[in-house]
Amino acid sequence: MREKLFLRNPKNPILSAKDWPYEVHSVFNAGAAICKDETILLARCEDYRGISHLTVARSRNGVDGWRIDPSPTILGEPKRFKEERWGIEDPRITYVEEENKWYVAYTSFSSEGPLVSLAETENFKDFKKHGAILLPDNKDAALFPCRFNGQWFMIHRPVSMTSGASNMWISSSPDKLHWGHHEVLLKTSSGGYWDCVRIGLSAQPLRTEHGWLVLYHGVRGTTSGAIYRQGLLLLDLENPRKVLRRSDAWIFGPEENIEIKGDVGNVTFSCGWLLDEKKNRLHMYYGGADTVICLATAPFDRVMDYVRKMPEV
């Protein structure tokens, strides 16, 4: 049998909606973070409209004794930006040590299609908005954590109206507002493998000693529709244009029953990780089937061997 990376937490789903202090219908795809030594998420909230915004959930050891704001966190504000009048999604987490200060990259909906919005933080309960940093459509951002000489990253995922292909794309900026420099990072596989149909970036990108690990997800299409799953990368620690390796087979996908059946059936979907060195672990946080947020696990040195051993790009 093949061997598993990460393991199911026995207490999922860890948080769903009938744990929130106010009315919402679904909690998922939720960016994470450490501040005051404590375990944020930022979670997506659907609303009975179907209006996505986003609040924070906090946890001493990140399983449970979750303590959820109140109200929303972070609503859209379409008199503001206009891009945000049918919500907001999917955040995505950046600590940038050398402005102590995280960065949120999420999606703006609207009548005009999905785009990447920026916002920053330095408590998590004060939220600075940038506004839109990508032309729709375009979603599953993040930013790396550091410059490449002078410059800022990030990881997108635009859709080509032309070809319909959905690609990972990676940029740069001097401010992390004015992006240019456009390519692609990484295309579909072809043929019939998980990540032939769809790609886009998971949780925020994360420096080890080896190159920048990078958790994505594919889509393939089946006569009952498309299922969700995980695959790692790793990229050049100097140079993120640059994909060392790609794990040929997905390492994570819908296999319990919160996974398969909800909003979105067959749906794996992480939108944060974090690594504790200490204890060796990488946990990563997902949303399964649009409904629910779980949490998996691995040791981080068995991760990192199977990265070595992935095939070279």
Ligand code: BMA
Given for the second form:
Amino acid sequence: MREKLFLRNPKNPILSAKDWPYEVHSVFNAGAAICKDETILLARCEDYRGISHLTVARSRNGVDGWRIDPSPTILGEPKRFKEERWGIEDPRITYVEEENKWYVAYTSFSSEGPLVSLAETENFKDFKKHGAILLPDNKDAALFPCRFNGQWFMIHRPVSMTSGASNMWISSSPDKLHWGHHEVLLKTSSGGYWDCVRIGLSAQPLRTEHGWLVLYHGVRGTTSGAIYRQGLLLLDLENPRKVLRRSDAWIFGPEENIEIKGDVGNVTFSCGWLLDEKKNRLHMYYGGADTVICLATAPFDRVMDYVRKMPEV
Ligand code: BMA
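Any chance you could show the form predicted together with beta-D-mannopyranose after that form predicted on its own?
Next comes the full complex, and the chain you just saw is listed first.
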């Protein structure tokens, strides 16, 4: 029997469109943060046009009792930011301690394809948008929370026009807005592997004593469509361009009805997780079938034991 690391919360889905204070078609793929002792989810909300925006939900325990902003918190603003023409999606939130601010890397759905945009906030009420920071096609981005030799680092997922490859890349920047030193961090695997078709960052990188813990998603194509699952990576603490270990098997994937059936079936897709160090619990928020928001939790020490036994890269 395979060891199950993440167990689903019995209250799943913890948030869905029917909980929303205004009309939305679906809520999923939420970024996660802790602000003033509250769990903040920045949910991707899709309206009945098919256009997404982001809205804050707050809770004391991260499971229920959510207070949801009464109207969209961050909307696409195509007049100010042309690239936000068809909405904004899939936020990843990174707390930058040296500035006491959160940075939100999100996907802007531009007429040229998806690209990476950046915003910052000090309170999850006011957001300052910085606009597009990477060209299309690119998505699945998050900042690291600290500098390395003075430089900021970011993981992202461009798509190659030539090979069609969807690999994870890593880049650095002096100011979080201008990015260079682009390098492939991780390639899709091959053959029938769970992550052979496409990969991309899921939640924001998490610092641990053994290295940066990264949750990523992998896609496998089947005769009845794609399956989106989650795996883990461990990156070198001092040099996050170096992958130390990689899941050869997925650690989480669609099993429940709400993950198998929905707008896009067979999808579990995380954009945020939170570590409760006192309780030794790692909480992974994820979208089920691009329709609802769910939660699964794992004992952190067991995750780290597992990660340290994963194959070396
Ligand atoms: C990816 C992203 C996610 C979505 C997933 C499955 O490309 O766009 O937002 O959850 O596809 O549809």
